[in-house]
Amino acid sequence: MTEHKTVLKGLEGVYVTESGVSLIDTENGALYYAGYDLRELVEHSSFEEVMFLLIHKRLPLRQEFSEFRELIRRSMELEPIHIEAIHRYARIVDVLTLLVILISLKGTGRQGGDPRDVNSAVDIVAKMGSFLSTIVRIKEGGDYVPPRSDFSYAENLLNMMNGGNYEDEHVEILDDLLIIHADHGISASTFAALVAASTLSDMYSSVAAAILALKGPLHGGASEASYEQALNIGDPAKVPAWLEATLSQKKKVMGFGHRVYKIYDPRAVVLKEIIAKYLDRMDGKVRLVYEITKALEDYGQKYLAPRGIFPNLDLWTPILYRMIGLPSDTFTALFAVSRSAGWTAHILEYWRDNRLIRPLHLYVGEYPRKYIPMELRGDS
């Protein structure tokens, strides 16, 4: 008798690893990094230490914590390979594509294993972030503009970004979008990155291997495809109608439905908090895209929540994303600069314990097969 197998497809209901970085608590609506609720950080904390938090678990005390941010400083840096890389490689290829031969720059001829690498980990962490500011810099016809040592990490990608061009509250926003992405579980793109990581491969290449991930637009790549969804939508009027073809056409809603929460996802409650906060500061186009937005949220909640399909974050960061005046083509890339806090908290975390990531697969053709030769198996 043939033994019966379970496949789970998608590993869905299926735990991978123990973690403390992060808690999704999906009954509750909540997000917690290492015990800390979302909401709380996002109002009074600020990226660098919620990155100090997911690495060690507890927040920094202030003399240990101005070291950190020196070591994230020195780390933003670029070095010229890396900037003579972006000028080659900026108008022929995507960001993200860009991102991953900028990081696995980093990691020619490493190992990994050490899950006491912290100082890469940050550095990690702050070369993206530089990484993605100069490439905008520089596609936009710009040179590289060095991080600033007195600029906190979100306001030097938009100092090396924009070149001193942004508002103060662009800031504040950058910041808190970085730290509303900066883990959520084993998703997608971390798990890619434990796999990796599992085989002892160097932790940057690992965050390639994350960022490749990233690139779908069933995960980071949602943002960018909610943004399109919007302009393509046109005008609010148009939302009913639109809504109610797609979900005929059985084709996606962007920006709705996730395969954890089946309730509103409480990292979009947060952002649509920011995002009152400055209604009154958008520009023409941004507020035609939130007012669309608003609409597809507005029917969403007739058409998709009774099927237990709520809004997710990608259906309103676009409005952020764009306010601070990020080009379309870089949200997703926003996202690995962030989760990268994430990618690099969990490989850490996983190397304390590490055993090589191996599943089986269930075969379902045939065999055994007997081999025919060429000259047997006819023409047709």
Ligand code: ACO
The other form holds:
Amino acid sequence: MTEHKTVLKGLEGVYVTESGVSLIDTENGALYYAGYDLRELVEHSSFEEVMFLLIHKRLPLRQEFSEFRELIRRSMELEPIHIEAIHRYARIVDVLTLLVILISLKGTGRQGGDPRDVNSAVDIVAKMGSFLSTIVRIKEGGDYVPPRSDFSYAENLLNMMNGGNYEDEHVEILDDLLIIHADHGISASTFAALVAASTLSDMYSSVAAAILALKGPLHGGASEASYEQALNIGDPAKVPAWLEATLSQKKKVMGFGHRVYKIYDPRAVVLKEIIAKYLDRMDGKVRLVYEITKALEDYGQKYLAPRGIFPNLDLWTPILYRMIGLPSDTFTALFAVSRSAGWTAHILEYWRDNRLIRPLHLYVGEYPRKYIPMELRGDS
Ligand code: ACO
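One more: the block was the form predicted on its own; return the form predicted in complex with the ligand.
Full assembly next; the chain just shown is listed first.
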């Protein structure tokens, strides 16, 4: 008797692990990190505290938090080999590829599998931020700026990127963005991290795998794609016709839809609230992108919402990224910096009860086939 086998494409609806890192409430539109509501964390917490929370599943006490912050700050310092690699490659390869090179360099000769390896987790998140800031700085002709012990992670990122040329509110916006992107269950990139980590590859290499999975426009690459989309539309008045044409050609609207949400993405709701605070100071290109995005959201209600397709966070992030002066080719890289907090927390958690991830496929080709030597196959 042949057994009936079902292929679950895209692993839709499949539970692959247990996790206490984050909870996505798809019915009420909420996201929790280790039980704490994202909204509350954005309002009261900092990215460093969220890092601690994701790893340890509890909030830190004052003394341990100050030691944790000091560890992050020290780990943000770059070695000459990294600075040289950035000088060599920053103008030749794209930012995400360079992040993969740099983080892979750090993995050389390391072992994976230790669920207590918090130091590597902190080192990865710290280095990812310093790598990104230093790439931007060196691409713009500047030199490496070391991290400062009196600055938060977000402020160090801006200072290392811009050498003091930023405003206080940019620090606040960046900290919020880092928190909002820090984790989101078993997304494609987190799954890629777990697949690599489950082979007992080291944590740095597992994060490199995750960055590569984040790159595509159906996942982290959607923010850059959504920014390009707004610039291509060019005028909010053109949105209805553009939307109709795009949907009639069966093309995807970037910044809309999600595998797990069939309601408005709660992260997008928080982002909209942050944007609302700065609306009166938004001008030029950022203002135009905002107006186009707003029109996309409004007309999306008519064309997409009835099919359960709502804005996701990537519809709104480009506005804040541009407000704090991030070049558009670094949007996905900043997402990677922030999500490295979630990736590493998931890896540590998975290693507590590691099992190689190795699914099956249903073979649909012919077999067995008889090999015919080349000279007997004919010429064409
Ligand atoms: N625009 C237009 N139609 C869409 C969109 C969209 N953004 N999203 C889904 N649909 C339609 C599909 O065309 C499909 O229609 P059909 O049934 O008539 O063929 C149906 O909805 C189901 O779409 P799938 O792509 O199969 O659904 P899935 O669960 O895989 O979708 C995904 C998730 C890939 C994110 C999708 O919504 C998409 O491509 N969105 C655009 C890219 C994007 O914004 N990605 C960021 C996601 S958030 C993040 O990763 C950080």
